[in-house]
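In the form predicted alone, a lone chain appears below as structure tokens.
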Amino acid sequence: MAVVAKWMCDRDNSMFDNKKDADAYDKMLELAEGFSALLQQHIPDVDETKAEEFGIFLAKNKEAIMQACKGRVEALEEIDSQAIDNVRPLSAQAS
């Protein structure tokens, strides 16, 4: 029988193949916390699983952003369709 090394987040259990995937994955988490603890600084009534999946989506698709801030907005539109399904204006969700 073969031993099979499979490496984990501790941030929350998430299974990995190589210590490198495990470790992209930590970074990320790492980053959506501080866009999480950002957003519910400037926007102190936002609600605490929405400003999380905002830090999530953010983080996830950081390489975009990053390039629009460096004026190449276009970038922007190049960020997964699906994932922007996901994310709804806050006042939308309070209706």
Given for the second form:
There are 2 protein chains.
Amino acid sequence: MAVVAKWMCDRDNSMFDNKKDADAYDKMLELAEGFSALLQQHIPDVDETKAEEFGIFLAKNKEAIMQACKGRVEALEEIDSQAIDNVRPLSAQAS
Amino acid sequence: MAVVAKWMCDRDNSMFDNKKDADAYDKMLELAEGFSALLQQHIPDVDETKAEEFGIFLAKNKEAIMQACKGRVEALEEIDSQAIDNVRPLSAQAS
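Can you give me the structure for the form predicted in complex with a further copy of the same chain, which would complement the form predicted alone we have just seen?
Let's see the whole complex now, leading with the same chain.
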């Protein structure tokens, strides 16, 4: 038997084997929450779970968003549709 | 009487006195449409006008979004609430 170090992101209790991945995930969720909050401010009647998922989608694709903001708008269209399928609600990730 | 050059953005027929401003506005609307399209893909039942307005809001605040994507997430919270009030639907801008 051995004791193994794990890292938990306390935003949703996700577990990671190394601190770097946990930090990256935490930062992604922080950005996602920022986007979700903006969306909910602007469209108050939006479904909360869907707003969270959309925030995570934007955060996971921040490289494309930065490119688009710099002028290459088509970067948004190039976001792999697989990325959409990979988005999971926070509740599912936390379980 | 004189003939004066004007520039029109053909996305919504907005008029400008100089090409630079018209180009900047056109680019902003292009980015806004990209964001709105992503939102509508993810949340198909979102109100179309609200999705357009949210896209314009994000596009007008692309500097804050880029900062947030680079790691300074609080930039999203710092977006002036006035900016929210300044967002007009495309239909209103076109008139």
